[in-house]
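Take a look at this single chain, the form predicted on its own, given in structure tokens.
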Amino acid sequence: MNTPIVDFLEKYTASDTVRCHMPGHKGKNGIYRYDITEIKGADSLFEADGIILESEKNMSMLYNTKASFYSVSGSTLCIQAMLFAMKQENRKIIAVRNAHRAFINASALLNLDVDWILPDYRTGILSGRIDLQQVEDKLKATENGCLYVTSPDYTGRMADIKSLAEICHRYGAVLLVDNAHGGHLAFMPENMHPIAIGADICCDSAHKMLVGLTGSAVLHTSSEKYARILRQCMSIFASTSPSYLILASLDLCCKYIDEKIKDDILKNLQYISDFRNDYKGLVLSEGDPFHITMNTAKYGYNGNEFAENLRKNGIECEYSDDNTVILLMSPVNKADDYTRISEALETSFETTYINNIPDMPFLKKLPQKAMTIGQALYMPCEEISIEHAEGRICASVKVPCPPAIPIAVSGEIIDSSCIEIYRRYGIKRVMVIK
């Protein structure tokens, strides 16, 4: 597959042109030479009709979408854009609660009044099963609705996107999917990418599961209608100085997907299968296999202590809490990586203290809402200890990051359940309305 952005940067770098344009470093050293601005021939991200558009069309072809748009501001920009498109259509937003903070912030900026669905939580606030009947009941009672889900979630659990899409379309609703952790799903032995199984719009973080630089993401749509407007929606929130280094990494991502990803996925699926067989019971079996989520508490190990032991033995995990350790793999991992993980695990089993650890708490019911997210964001606020927060109205959200999933959402009244969750996730202070 051709790489139009990379080819342009290579040609421009080789030309030894005197750069009488931004950026100020003038490309004098190392990777700086590939960092340019929208000079002639370099195209413009939000008016793309040249090399950027050509590369985006490559991406769209690989994912079989109506259109795919590049983001150099991560999935955050993609989420802002798809919610802006829904705002333009005056759609009522229904969202599953384990959404990323980026969704909360975008809802606040757009003054959206979100109608939440509380999932059946299994692993603290990280993961939960979506009740299809609850979704149908909500959409049936909502005129001009839209459903927002996160799948895969932070532990790798995947929602039943196909069924959710069928329900949404039955009631004229739009299905939006935060697929930040699932960019590889289109190239698995069975294509499980949201666009392939019914989603109207979704975002992929190219830096999470693919080979893009941090901050690279793609906004996909299966709809001709949204293909015409999403680039403009993105431009409302984006920087007018996009990074060509990140754009180049997306260009190279297309090449990697076209030439290597399917073979690399098959190899890693075998490595992961062998690894899971070696640690049956410890590793949660459901969901995306590249998310190796270990329930350490089940065997009496504190997840944070367990992760620290892995760290001492050369393994840095994606996430840990008292109950859980998550190892996030990708198609580019090699067999030796899994060998080293296994060796570090065995050492951690021998050196980590065993104790009875209570399950991580989660919301059993939604906190009472005092005002909308947007109203709360713009009110005067103050930071206080969680010990004094009960009964106060949450201003901006405080989250464990990763995974950046909110506990109390802006505009909600913080209750004792929220405070218990704050404590277990190590959050000591919160922002509340004065």
Ligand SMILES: Cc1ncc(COP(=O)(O)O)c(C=O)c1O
Second form
Amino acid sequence: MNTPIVDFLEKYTASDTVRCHMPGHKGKNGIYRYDITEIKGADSLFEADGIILESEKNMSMLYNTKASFYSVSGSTLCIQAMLFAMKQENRKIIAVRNAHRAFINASALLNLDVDWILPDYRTGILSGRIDLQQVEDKLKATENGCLYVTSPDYTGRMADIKSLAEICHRYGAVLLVDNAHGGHLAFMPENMHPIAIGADICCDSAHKMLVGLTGSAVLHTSSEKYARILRQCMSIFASTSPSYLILASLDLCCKYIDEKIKDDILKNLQYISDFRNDYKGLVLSEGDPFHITMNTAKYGYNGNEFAENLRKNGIECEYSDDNTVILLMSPVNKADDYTRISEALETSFETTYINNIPDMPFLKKLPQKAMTIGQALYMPCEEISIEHAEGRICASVKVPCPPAIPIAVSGEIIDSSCIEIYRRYGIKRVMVIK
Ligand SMILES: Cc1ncc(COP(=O)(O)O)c(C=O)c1O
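Now show the form predicted in complex with the ligand, given that the preceding structure was the form predicted on its own.
The complete assembly is shown below, putting the previous chain first.
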């Protein structure tokens, strides 16, 4: 596959041109040489008709989409753009609650009034099963709706996108998927990418499961109508100075996908399957295999202590809490990585103190709503200890990343169960309305 952005950068870098243009570092050293602005021939992200468009078309062909648009501001920008498109159509947003804070912030900026679906949580707020009947009941009662789902979620659990798409389309609703964790899914032995199985719009963070630089993401659509407007929707929120380093990494992502990803995925699926067999019971068996989610509490190990012991043995986890440790693998991991993880796990079993660990709490019902997310964002607010927060209205959400999944969202009244969840997730202070 050709790499038009990288080729242009290499040619320009080799030309020894005096750079009488931005950026101020003038490309004097190392990787800075590739960091350019929209000079002639370099195209322009939000008016793309040259090398960027060519590269995006490569991406679109690989994912078999109607159109794919590059983001240098992560899936966060893609989520803002997809919600903006829904707002233009005056659609009512129905969203599954374990959404990333990027969704909450975008909803606040766009002053959207979100209708939540609580998933059937098992342990903690990261993951839960979506009840299809509940989705159908909501959509039936919503005239001009859209459904927002996070899949894979932080633990790797995947929603039944095919059925959700079928239900959405039956009621004239649009299916939006936060597929930030699922850019590789199109190249699994069975294509499980949201666009392939019915989603209308989805975002993939190329920096999470693919080989893009941090900040790289792609907004995909299967719809002719949204293909025409999404670039403009993105431009509303984005910087006018997109990073060519990040764009070049998306270009290289296409090449990697075209030439190597399927083989790499097959190799890793074998390593992961062997690993899972060795640690049956500890590793959750459902969902995306590249998310190795371990229920350490089941064996009496506190996940945070376990993760600390893994760290001492050279393994840095994606996420841990009292119950769970998540290792996030990708197609580029090598056999040796799994060997090192196994060795570190064995040491951690020996060195982590065994105790009785209560399950992580989760929301059993939605907190009472005092105002919309958008109204809450613009009210005067203050930061207080969670110990004094009962009865106060949540202002902007301030939850640590990872997992960046909110407990009470802006405009909701913080109740005692929210406070218990804050405590267990180590959140000590919250923003509330004055
Ligand atoms: C589920 C989910 N959605 C969206 C995002 C935001 O993605 P990005 O960091 O690419 O902006 C994240 C980031 O962690 C995420 O985990």
